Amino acid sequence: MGLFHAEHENVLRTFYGQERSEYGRILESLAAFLETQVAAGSAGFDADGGGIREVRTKLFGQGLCRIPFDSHGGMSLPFGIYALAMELVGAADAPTAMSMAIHNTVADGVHRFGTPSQKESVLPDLISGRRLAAFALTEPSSGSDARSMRTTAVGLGTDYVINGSKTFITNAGEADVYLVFARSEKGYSAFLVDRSVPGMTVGDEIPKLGMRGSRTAEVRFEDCRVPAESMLGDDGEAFEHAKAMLNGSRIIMGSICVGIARTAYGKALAYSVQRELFKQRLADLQITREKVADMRTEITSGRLLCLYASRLRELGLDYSSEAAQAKILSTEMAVRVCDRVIQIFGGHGYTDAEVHRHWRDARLLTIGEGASEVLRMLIAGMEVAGSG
């Protein structure tokens, strides 16, 4: 089976009606490119921990990266459909989805709050993949309390002196350019800094359960000195830009969990049919049956509920909430869904990294871009404020 599926027509015809033809063509081609270039060196980057630029370089060249942007090269298609395609990379190969989606975090970063001269110099290579971005934001004593950071950015004439460390930032030491937040005199601002600026190094590569295809490292700033220009927005305003950006960035989380456990879930399905137990097939046993109802109902809703939320973006709307919703409700899915499959594997399940390494892929996601707990809080603390 392929992976873009009835469903995926179906979706888009109920999403985006006429216009669904298009879409499908565009999905259809990139799932078959998917296929062919990328899923099959999936578990090799698993097992040796390499890293994914060449897989990454074709996807640029196929525009994936192109879709949801309206200029500079952009495609101009709906949230939706990005959020469908990065679906269909997380299925294919998550390592790859992750650098991706943080990659184009910071794009949608410079093409939201960007000054006319990022968006001339820096967007079109960001778009095109000539330039690869990392986002750095946690620091080794500030995860979910961005707040607490220590990185500070001071005012020296026209430039501005960075000091201090990032941890686990996607794509360190290979990205060209590092969207870096900082205290400022006003609060909090975000710079975009070039890998060849003097006083940024880049620590080694940090081992991880899963997602081991791609790079994840710290970054160390010392007397790093960056033009006023280079600050991305307003100056103390980084936060509530990051809010922005990361509200799109959730959902695409959401979408690459949905992708991870439709293929986990086509394994142990297959799996389930072939195996026989008691002298009939795995997959006439009821608790298989229920097992694999639960997982297939759990997977379209984590789909359709980014999908939702993707489409409150595109009508304007305010949709933090949802994107909070949808990261919570896909990435623990994924993890549930997975953790199914393994049950259904049995012992190859616990010793196969082809069924395994998909739940330590899902696990991830739920900490990184908002832990589910953070996320949690924020989704109460709306709807609290909204009944008052």
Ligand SMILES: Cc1cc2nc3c(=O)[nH]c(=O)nc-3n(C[C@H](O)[C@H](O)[C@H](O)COP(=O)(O)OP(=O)(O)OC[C@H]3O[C@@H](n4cnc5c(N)ncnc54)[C@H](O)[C@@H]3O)c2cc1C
Given for the second form:
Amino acid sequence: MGLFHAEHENVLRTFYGQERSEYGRILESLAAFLETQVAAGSAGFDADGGGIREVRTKLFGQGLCRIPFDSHGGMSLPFGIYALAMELVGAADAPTAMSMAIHNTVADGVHRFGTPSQKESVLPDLISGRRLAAFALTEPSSGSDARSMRTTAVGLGTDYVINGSKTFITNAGEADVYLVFARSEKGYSAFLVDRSVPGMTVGDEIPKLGMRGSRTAEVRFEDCRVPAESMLGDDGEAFEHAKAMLNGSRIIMGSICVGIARTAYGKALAYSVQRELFKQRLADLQITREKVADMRTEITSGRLLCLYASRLRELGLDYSSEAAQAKILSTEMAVRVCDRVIQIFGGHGYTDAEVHRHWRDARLLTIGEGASEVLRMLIAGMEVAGSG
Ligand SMILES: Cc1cc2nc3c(=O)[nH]c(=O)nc-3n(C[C@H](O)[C@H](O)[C@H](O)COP(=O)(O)OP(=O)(O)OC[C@H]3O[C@@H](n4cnc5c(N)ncnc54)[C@H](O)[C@@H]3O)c2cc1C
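Since the structure above is the form predicted on its own, I would like to see how the form predicted in complex with the ligand looks, so please show that one next.
What follows is the entire complex, opening with the chain shown before.
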């Protein structure tokens, strides 16, 4: 089965009615590109722990990051189409999808909160992929509890001086522009920092369980002086801005996981019909069928919740709870599905990276961009506040 299949046609039919054929053509052509140009290299990226740069450049060339933007070279397509496109990229190669998703989170931030001059100077290059972005919030001593960050930005004349360090930063070392969060006099502020600015250094690559094709490293700031105009959004409001950016990003992390799960499931299904044991196919054992049915059902539910949250965003409604729900459901679903896939392959699943890399890739996404625990607190907080 190809990356774009009948289920996608059906969700386009149910969610997007009249425009479905146009969107279908775009997604089908992206899927064909991904099958020939990206999926084939995926095993190699996992084995070598890198190498997605070339693939990412090709995908930028295909206009992947233009999809959700309505200016500066964007395609003005619905966010749900972007979510489906990222599901397809996740199905072809998860690290590539994650790297591009984080890049687009920064582009989304500039699009929403940038000054006209920031938009003119930064957005066209980000949307087209001529320049790559990184999102630098996490620090060695603060992840979920981001408000306890130690990085500071002190105003000095017309500049700000940044000191501190960020860790686990995706695209670090490859990115041209870094969105850096720091404590400022008014609270928390964010800055667009160019890679060439003196005082910013990138550490060695951090080895990882999965998502090995994407680069992860520490970024340090030592008396790093940036002009005041590089502040993104309002001084002191960086957390509000980050929340807005991360809402969309959470849907996309969910969609990437739907793609990961779908690919792993496809491998297990194919294996189960050709593996023979006890004089029958593995797929004919009742207990295998139960696994198949559960996996299939959970993948569909993940995709639908991601699209529902996307649709709320498209309609301008509050979707923060649904984005968190979509991320929890889809990322935890992908970990469960990929675990069952290993089980179906038995010892071959435990020893073959082509099987277990999907579990390793999915595992990150219950942690990054709002860990499941944090998102559960967010959802429950809204529920309880709304019922009091
Ligand atoms: C490969 C990779 C790529 C990443 N890319 C980026 C990036 O590009 N940019 C960036 O800024 N960050 C990035 N991160 C960081 C990621 O967002 C953090 O790891 C995540 O936010 C969790 O923070 P932490 O690791 O410090 O864990 P902690 O915040 O210390 O959490 C530890 C545990 O406590 C749980 N927990 C947290 N709060 C509560 C609570 N209230 N109640 C109960 N349990 C709780 C967490 O869920 C977790 O299980 C990346 C991380 C990795 C591993």
